[in-house]
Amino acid sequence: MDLRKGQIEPILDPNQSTYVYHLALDIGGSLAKVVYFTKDDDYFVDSEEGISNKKALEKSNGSRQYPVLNGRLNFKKFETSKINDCLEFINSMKLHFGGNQEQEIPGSQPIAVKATGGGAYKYADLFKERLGIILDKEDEMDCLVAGANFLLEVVHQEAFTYMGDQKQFVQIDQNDLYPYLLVNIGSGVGMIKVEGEGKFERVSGTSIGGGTFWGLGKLLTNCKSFDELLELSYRGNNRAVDMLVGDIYGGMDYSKIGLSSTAIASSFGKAISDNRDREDYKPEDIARSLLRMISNNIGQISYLNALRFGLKRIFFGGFFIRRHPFTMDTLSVAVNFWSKGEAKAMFLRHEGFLGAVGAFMSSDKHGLKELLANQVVQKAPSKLSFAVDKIIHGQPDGDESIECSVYAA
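Can you show the single chain from that sequence in the form predicted alone?
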């Protein structure tokens, strides 16, 4: 089978005895995300027991059993400013040559790979020149919503709440998922009202997002990476920089309107009255104040939009969060405060890969169904599904994969 004909070409990972059946990209302003599926073994199993490929081919059209591919859905990220690292990863896996060194034939036709995000346009020529890959572009918002819907419907314990250092997984009823507000925090922030499969509307957004945190943090603290800035914020105390309600009211609460003495009255407000230069403030305190300022702002705007449309559930995604406890807690407290406890902030385990997963799933109509249909004699499946077995954490590079089965339903 050939991707150039809209079908999936199995791609051998030279480092393992696995085959890459498909990959997709989401290249944003800050990060490039890669999602790809690998089959760990060279046989198919059905819903009852393991069967070899030979036996699968002998199954009759009338069988009630369905073909299954066991493998992993893999997630990997790169800084967009270091896009060459992403290119080198694809090259090292030989994804663009089907994992076969012998296919490196000069002048061979480019292979199409699904991609979304602004970088799918910005780096299209680079991917074609360096790897012979044509980036088959999918709409960014379509992919975000499709990725979120897929993960919420399929992955067990994908959604969770986090407040006061307490993490609690949320059981999602597939029949009661919609409507919800999807807040995607990337370089900027997009807020999307999702009403069903393919039914959504971008209702708001803000330019004060992850890129703001990273950019201002780099200027104010000299941190060289987003993760370094986040790590620095762990050690900080925002009270050394922010003006609190107690600073204005002599250590007292403003109880009439429900503000405690520790509530932030003005982010970075102490810098106004303190007779100190920037160098006199600790970088970790600045990082903490900056993170809290941006998270509070996003949380408040998100709730106001949820209120506007009568939505009780707000899902936060995007790599700004990074499962950072303080970030999640701040977003949750903001939503809880402004909604008076009526709305909850919820987070996604694969928060940063929504667009890449959506781009991956858009390939369904181009090849994944055909892959299964051609491997097993049966009617062409009407829908492709994933049964997730478990999520694998602790990868050396901080990425992860989902053990899953792909089957026709």
Second form
There are 2 protein chains.
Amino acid sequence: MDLRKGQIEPILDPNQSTYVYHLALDIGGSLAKVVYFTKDDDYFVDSEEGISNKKALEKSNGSRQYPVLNGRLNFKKFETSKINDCLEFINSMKLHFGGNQEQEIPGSQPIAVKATGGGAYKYADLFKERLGIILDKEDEMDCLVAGANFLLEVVHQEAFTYMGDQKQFVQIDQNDLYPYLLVNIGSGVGMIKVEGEGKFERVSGTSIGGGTFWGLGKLLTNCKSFDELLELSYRGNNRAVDMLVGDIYGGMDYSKIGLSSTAIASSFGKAISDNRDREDYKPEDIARSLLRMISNNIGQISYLNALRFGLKRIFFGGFFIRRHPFTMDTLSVAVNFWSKGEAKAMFLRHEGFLGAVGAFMSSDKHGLKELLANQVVQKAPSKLSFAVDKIIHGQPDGDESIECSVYAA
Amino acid sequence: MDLRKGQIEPILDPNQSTYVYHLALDIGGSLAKVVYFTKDDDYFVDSEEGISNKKALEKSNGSRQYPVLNGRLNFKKFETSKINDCLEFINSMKLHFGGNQEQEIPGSQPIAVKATGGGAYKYADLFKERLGIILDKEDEMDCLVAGANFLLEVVHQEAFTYMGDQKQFVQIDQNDLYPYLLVNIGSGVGMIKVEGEGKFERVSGTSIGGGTFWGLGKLLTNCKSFDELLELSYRGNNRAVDMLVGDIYGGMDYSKIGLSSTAIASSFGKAISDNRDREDYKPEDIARSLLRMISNNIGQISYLNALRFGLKRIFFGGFFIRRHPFTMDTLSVAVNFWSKGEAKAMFLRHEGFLGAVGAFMSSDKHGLKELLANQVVQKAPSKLSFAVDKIIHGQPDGDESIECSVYAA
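Now that you have shown the form predicted alone, what about the form predicted together with another copy of the chain?
First the chain shown before, then all remaining chains and molecules of the complex.
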């Protein structure tokens, strides 16, 4: 009846033959992320997943039959510089009214929506004026950690390792999940030591992050988007601009300290050449060198902090990664190199939506959150539907939705 | 008579009314450093410094009167890309012959000169062909550490702290010198844990160093030299290109995790703006942002490694710094911020010549090295003469010489 208190009620969404339940926002320096829940229809469990859920439920209330709320968690993102697109999407979907036209009555009270990220403060007035939404602010770190914990605990095949073009899903034993280092690579980079539900500390970070890649890349190439720059880096060779150990040692290794001739001695160190200007370097080589410089650096600082607190697992999230193979490989290699194989780099399927999922979970403290946290179950991975939004072009990560079932036990 | 074995003999140098004794090279990725010793004239000690030296000598041989060899350690550098300038200088000064014309006899055997850095390998043939010099290669790390230890132990007012425009010389108690972290910032950055004479380990490093500053700076501005770029950064404001916490939080701090609104959230993160191209950003702002990004990062990684090994003192050397106040301040602030005041950043007056001094000391294992290491004494700091070489223009660090006395005890 009322979204303001975060209570939930299925309301027909005219744009889809589904119900819109719930909405949360994470508005960062570069991207605004939206997570919302859409309901399909109720049924009684008899599927294979049902059985496992049934078991879960038997534990909780001993019933043998129970209604199931089938639905999806939907993920969508917008550029923060185009925040109006985000407002329009919410408005067109009537997400803030749970999709209910009728609530748009004059003088209706403002509606509270959970939001995190700096934009929750920066754009608070805009959301109020344009949509009558009051952004109910949640702390950024709280949300990042809550989102990561939820995804790691609930979603099958959320975490994976990536090295040498080998992607490998890792099923995390929930009893063995903590402690870990969460590295969120957005415009900047935050590093958080996570020891349990709501038990964490921001231990480090670096200003050399996704905004640096895109900012420097934009100044150095003619790329029109982050993803175009990322695409470009596929084709590049960093040796054209980086000074390698071999360039200094006349092709030789500096074996005494274990530096091979192909190791990077100085990122962009070859660009100091007097007789060459920017035009003489290929944009793809510059993009590649930038990506390697930044990924390497993040991997190194992450490792040093994992070492500091004795954390064996480092989960990398944030929209810098975008499932880009070279980025993930560089981060993995850096962590592996510096830790001599001691620490492991892992990645999250929903890397960019940690904060938004956390904000989503933060609402309705005693209802939907528990329902989901305890009982959301994905269908078999093969049935996962990735509804890539065609409006946002060429995002390797895509906008997607997770089919899930909520048990109204 | 013969420099090949590193034995020393004063020989008239026609270019100065001094004697040239000794020569060593450190050829890095960007700069080639030369250290050579020139002798003035002998005298018997009766000066105030003499007394202290006398005491030192009484310890060593009990004599009450002793001859003094007065001279200078001279420091000179060249761009590695212009290595021929270095060859010509050595040739014109006849440094490889100890300034002795007569040794240039046909068929004279090649002369051995101590050299370190990658260029000692890369340019070995060039030196042999052009000057008949065999570069007697010394390990880079060995030389860096030997040079730093020598300067810290022997030269008054070598080490200083710099913060908030306050430069403060630190007299290091030699019994309390070790252990320390030596961070050498050349084209790339090497980090060495030093525990004593010749007792050290390269523990870390980063490819984001001086070559990155100059390489990226050259691509992004029209600067013609490293020092021009450094000059430029004085006048810049990084807020024009960096995304600050306040830019994300609508001017607010993110106080919960101790990030002020003026903290850099994302270096170059503001350059992602769609409606601005490179031409719309001031070169001085870009230079400033680059310098801050790189200095910050080096300071952070240095601190994390100091912490790892429980090192309270971090000495920064290498030609990236060039006594640039903003660079030193940024490094100091970064170390202070991340270590919460636990660790201290210190700088070396002869920052760029550590490797060359180390190579110089490495020669003549049983003669000049001991003489200097034990008995070189500077005149009172006020009498230090800095003979800045006018040929190399606008180097804040300059080429200089140290007046020193060698006691031929």
